[in-house]
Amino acid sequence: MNEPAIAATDLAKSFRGGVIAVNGLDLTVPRGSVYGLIGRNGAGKTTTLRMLMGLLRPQRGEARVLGHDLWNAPRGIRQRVAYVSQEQQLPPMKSTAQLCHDLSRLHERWDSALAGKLAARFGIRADAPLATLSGGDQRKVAVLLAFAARPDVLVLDEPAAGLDPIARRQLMEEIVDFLGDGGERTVLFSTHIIEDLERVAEHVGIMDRGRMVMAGRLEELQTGMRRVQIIFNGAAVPEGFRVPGALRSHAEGPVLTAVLRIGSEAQLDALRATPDTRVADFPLGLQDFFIELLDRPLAETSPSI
């Protein structure tokens, strides 16, 4: 049995004041894959990652990484997982070199050569106190430390936050190298930068209001989503007309516009056969699909593709 690297079932977490951060979330990340998690601000991505990392206790559900609940997992399992939080706090008066020295004594797989290579590639002054580095460079150091631990599972919360386009590209290239250097290494990262996700991710999950509203392989999401317009000959869309499988739809005069998940072209053929109508369909890139999906309340949702 090929157990997933990360698996969450029915996760839920609320905070004071009745704020529901995560509400019945399911998530599966296959071993050896890159999984990109996207959603609007406040969708629950950071809370989800913190529960996966054992930093928050879920109120309901189960979160497992490498088959273990990291809240009480043994040290040997936790050593195989690295996490970079959205607002990573590193000791400001220590240098990158000092941090690498300290961590090398804690991590059995510590790779000093990789740490040095990344410091050079990222343009980090290894002997400079972190307090003297820019916010972007401090972010690079946090990522460097995670990579150098040589984990089996790498979890990154908005890893490109504060990075310039060149540094972002370098980071994405390092993720690809991380996967390709042997073993079944797995990466889960959240991001708002869909271009970065499209560059490296194999699987995508879209969160909204604490739930997973769409998840699947990136290629299938990119090719299987359409914006469809059905233009009726009359003055208005007929009362009660619905597009099967529509994720959302709205009518304006005689035109019904729907965001549709296409399983086969037969779905469009069925729509084109609707009497007294004309049908036009347009492919959607991931960013357009993300905006279309979450810009308005969903008419219907589907958990996977």
Contents of the next structure:
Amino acid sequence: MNEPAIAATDLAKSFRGGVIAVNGLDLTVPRGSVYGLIGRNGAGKTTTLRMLMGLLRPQRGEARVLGHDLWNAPRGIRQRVAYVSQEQQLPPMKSTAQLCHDLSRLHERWDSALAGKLAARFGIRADAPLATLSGGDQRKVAVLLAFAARPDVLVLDEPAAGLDPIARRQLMEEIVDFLGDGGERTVLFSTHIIEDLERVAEHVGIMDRGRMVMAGRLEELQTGMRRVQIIFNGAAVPEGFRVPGALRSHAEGPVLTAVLRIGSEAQLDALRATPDTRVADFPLGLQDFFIELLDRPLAETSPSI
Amino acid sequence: MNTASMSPPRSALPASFTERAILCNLIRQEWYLSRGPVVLLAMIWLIGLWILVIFDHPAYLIAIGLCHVILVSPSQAGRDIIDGTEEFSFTLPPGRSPIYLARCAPGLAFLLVNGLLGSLTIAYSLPQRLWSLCFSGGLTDPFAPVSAIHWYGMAVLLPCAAHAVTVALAANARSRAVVNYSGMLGIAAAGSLMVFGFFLEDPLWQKPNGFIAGPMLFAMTVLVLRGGQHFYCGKEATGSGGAVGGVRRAGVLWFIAMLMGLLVCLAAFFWLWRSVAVRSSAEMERTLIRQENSVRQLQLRQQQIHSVPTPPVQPERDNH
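Coords for the form predicted together with its partner chain, given the form predicted alone:
Okay, now the whole complex, with that chain kicking things off.
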């Protein structure tokens, strides 16, 4: 099927006090893929996910999941989508078992066996009221509930936050299992942990100040990003020298460092042909690229990116 | 770890997923969460009406209904705000509208049962009739049902209207402060409307009879519940961080509005009380004057009787 699992176009949302959380965001998540959303704190990831889930109403643009606006989608569509929010709060007086029982009466595809398996795997006390569980355990319960609903689209907002490394690894494995479960299952998750992203994501979107500044397949981002150093023979970088297609560049003495998204080696060859210079290029990992791209004062961020 | 408890107890039965079944499941879940105070109120209702038989006035039903509005209705309708679970609830398959209905239905059902069954119980002195099967005497007289017909109507309608306002406010609240005050605000609003209805009835029928207040409260219940549902369906989810308690600026405004509502309510009550009291004293005065007049007339008559010499009794004549 060609229709993407999740599609957002020109999405915008601001809050009281003039805080612009999301501004003209475009996002497309293909069916059957894992899409990782990264960005600095306050980049608008959570607001984007909440708009996609029909929890917030966009001020501009539209957000569609499985072809529907979840704000007023029919139950048949809503039950095909599961969400774990950043600060997931569950009914504190209920136990995991009670919650599973209640949800099994609301979700047609509820998988009790999977819920039991995950509870055992995560080491959750099923009969204890959720209020008595630790924050990490409550988060595990939230993840468990999302998986047990057997959704077609799983949206996770920083799912690993508050989890210990073992639980984090288990969660990532569950995501992989979930995808291999048959059907076109789609996962959209936001995270700050690049390692998790590299482990499971196929597509990556980088958000900054409410916009998608970079999106593409993970391999392309991993292999296509280069840090290029151009060392001039003189004492300083010549005035007005620009590296074509540079996402970021800064000069220090005779050395100009630029971050480039390389489409082909010809691009580098053209740089090497610059007279009176030596050119060195280094592959950039996703984490380095993320830092190179976004580690700057907000005022310096180019609006044209 | 006991993982067997993770599977639904009735997993052998095929679960039904019609809209009605989903709504029933939501209502059942709501009932489960708020059953404690509701059972307590039901016990108080039962003991006061049927066992001790000491409360034989519909005001008792109103009191129980308003206790429900204060204690249970806000926590039922505003549970998501109190617990910070609005995101969780809004992402459940049923969506906002059935959730709203499920939040309002158990309270409304309790108040209807409390008002209707309680009114029947009191109006027909059912507990006394029941206990008279075992004992020969009773401690209380039955309340006259006909002369206090508006009380019975108010026993049903006043708590329901207060519940409706409370549910609409608490469900659409964005802070815990509003949820906490919603019960009192609901009572103030419904009480004010009732008194206003009585105020209109007074010049028309010379006494409050509920002919205007009753329909007004009924209309308020329906309109407010429907309006609350409309706003709830358009409500953006409050994140768990956004629902942190404490009195904010909006909370302070609500508190001031509540105080003003209460003051208006109290003023209206006092006005009504005074007018009833004045009318009662005027009627009493008139009754006294009538009694005095009749006593005077009696005395006058007696004087007339004593002053007029009685004619001597004539011996009976035999006409034959």
